[in-house]
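Shown here is one chain on its own, the form predicted alone, set out as structure tokens.
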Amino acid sequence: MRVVIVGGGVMGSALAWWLGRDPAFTGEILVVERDPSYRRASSALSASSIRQQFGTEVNIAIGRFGVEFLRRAEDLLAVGGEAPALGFVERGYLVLAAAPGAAVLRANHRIQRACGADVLLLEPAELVARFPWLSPEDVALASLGLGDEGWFDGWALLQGFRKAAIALGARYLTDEVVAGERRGDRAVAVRLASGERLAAEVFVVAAGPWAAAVAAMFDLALPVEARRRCVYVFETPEPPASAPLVVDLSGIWFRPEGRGFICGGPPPEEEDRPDLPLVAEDPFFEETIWPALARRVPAFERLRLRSSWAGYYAWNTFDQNALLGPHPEIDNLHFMVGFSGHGIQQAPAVGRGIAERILHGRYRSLDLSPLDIARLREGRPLREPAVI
């Protein structure tokens, strides 16, 4: 069997690794990645956090598997005695809600607890007792992850998957897919910018924010757009001690990073357009993010912005959840796209799941079928109420 994976970021590389280590796989794994420096890749530009505080069972299960994988990844992905240093920091997420959002937070909490997540609801007084540096203004309820949540080195995870996949025999081609060939309900080949034609039995689209362009090469429409998200690095003279990743009422978030903090937040809906240049909008920080941070954490009134960057979410406009598995029109063309900002934390579970679909015809370890791409045709959205 030859498998061609379009996109060698964390998703494509996770899949290549899971395929290569499965005893059922015999054949060739080709990963087509146009930029091995990953300069614009979402994998490299991610804030690289992981959580279980979702509102759908499948995403909670993916998060639970992901954190267990991170704990073992340095051993699993070691090559020649060298292991990726993921630096997993287990500080949890603290999600704040105003009165209108408290019911959603409680509903999410019930699902999370039923799925085994270690989360705690906090009333405003309890919130201040735990985090005295935080203002409870307008907060009606908060949810705190007590374990299995935090952040890590996403670049190290990407490189770990890539190097381990290559060690198992996967071959990475520095090239770009520019055309696809199909015959009826089968994909038969892709053509590369170099002129090479790659025929295969199985094709996988793991092209992140550019997945819709690849789908169009096979005459398929895909509701995935490149939505810019900016990340800002700042320092403050009196930093809050032992801060978790905090999600404010406005959707603005912050967390510790080294000696300082990083933060970000969604732009106004009317400005959230696809394919904006990957340049951070510093006025957005000055006018919107900083005031919100200072209201929530008085110590942040004296912060200093140090740097910033921008990356793309592969935004699924249909329901902001992943689109996985074989396309109903082309049964040997698989997708792992549309993660809407959750991709790097979901790569371990999704890579394993798509490998199982390809090799065994079904999900064997974790049922990812609620995220099947077939729901597009069926008009069956799976809404995720906890998108950050």
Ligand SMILES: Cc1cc2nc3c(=O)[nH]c(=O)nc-3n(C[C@H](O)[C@H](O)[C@H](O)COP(=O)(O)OP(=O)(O)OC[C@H]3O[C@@H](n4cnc5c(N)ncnc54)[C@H](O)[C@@H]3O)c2cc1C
Given for the second form:
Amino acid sequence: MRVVIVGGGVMGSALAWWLGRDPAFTGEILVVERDPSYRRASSALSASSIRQQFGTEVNIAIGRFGVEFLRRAEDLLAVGGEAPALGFVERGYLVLAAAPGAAVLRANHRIQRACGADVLLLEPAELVARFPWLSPEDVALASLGLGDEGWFDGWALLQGFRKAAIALGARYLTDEVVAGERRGDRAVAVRLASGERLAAEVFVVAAGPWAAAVAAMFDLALPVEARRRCVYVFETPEPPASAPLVVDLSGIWFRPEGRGFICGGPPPEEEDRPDLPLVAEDPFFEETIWPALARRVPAFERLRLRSSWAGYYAWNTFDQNALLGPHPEIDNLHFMVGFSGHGIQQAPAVGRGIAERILHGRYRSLDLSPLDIARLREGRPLREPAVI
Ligand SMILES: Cc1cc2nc3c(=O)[nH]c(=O)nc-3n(C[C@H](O)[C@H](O)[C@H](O)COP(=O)(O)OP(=O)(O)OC[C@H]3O[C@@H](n4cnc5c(N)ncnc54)[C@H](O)[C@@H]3O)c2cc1C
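Can you now output the form predicted together with this ligand? The one shown was the form predicted alone.
Now the complete complex, all chains and molecules, led by this one.
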């Protein structure tokens, strides 16, 4: 069997690795990646954090497997005795809610507990007792992850999957897919910018924020847009000790990174347009993010902005969740797209799941079918209430 994967970011590379290590696989894995420096790829520009605090069961289960995988990844992905340094910091998310959001936090909490997540609800007084450096202004309720959450080096994970996949025989072609060939309900080939034509039995779209352009090559519409998200790096003279990843009322978040912190947040809805240039906006930091940070953590009034960057979320406008599996119109064309800001933590589980769908025709380890791309056609959204 020949499998052609369009896009060699963390998703395409995770899939290549899981395929290559499955004893049921015989054949050829070709990953077409137009930019091996990954300058604009989401996987290289990610905040690379992992959580259990979702509001849909499937995302919680994916997160649990993600953490288990990260704990073992340095062994699993080692090549020739050299292991990727993932620098996994296990520390919780602290999600804050004002009075109107408290009911959603409680509902998410019930689902998370039912799925076995180690999470705790905190009233404002308990919040301040645990985190005395934090102001409880306007907070009605908080949710703290006590385990199985944290952050890691996403670039190292991408490179780890890529190198280990190559060691298993996957081939990466530095080229761009520019056209698709389809015969009825079958994908037949892709054409590359170099002029080469690649025929295959199975094709996979793992093109991140550019997935809709690849789908269009097969005459398919995909509700995925490249939405810019900015990340700011700062230091502060008296940093709060052992801070978790804090998500404030407005969705603005911060977490420790090295000697300082990184932070970000959703832009105003009317400014959240697709394909904005990948440049972080300083006024957004100065006028929106910094005031919110300083209100929540008075010590952040004295912070210093050190640097910033911007990357694209592959924003699924339908329901902000992954779109996975074979397309109902073309059954040998699989998708792993639309992660809307929570993809890097999902790569281990989704890579394994799509490999199982391709090789065994079904999910064998973790049922990812609630995320089937077929739900688009059925008009059946699976809304994730906890998008950060
Ligand atoms: C600022 C920011 C913060 C984030 N924070 C988190 C977080 O904390 N936790 C989390 O889980 N996720 C987070 N994410 C999301 C996560 O990084 C992404 O969901 C994940 O990296 C997606 O991986 P991917 O492989 O699908 O996409 P990408 O990494 O973008 O890879 C897609 C690849 O496809 C290639 N490609 C596209 N079209 C073609 C073509 N026609 N031919 C050949 N190659 C092509 C591109 O060059 C690219 O390398 C964040 C993202 C951003 C931008």
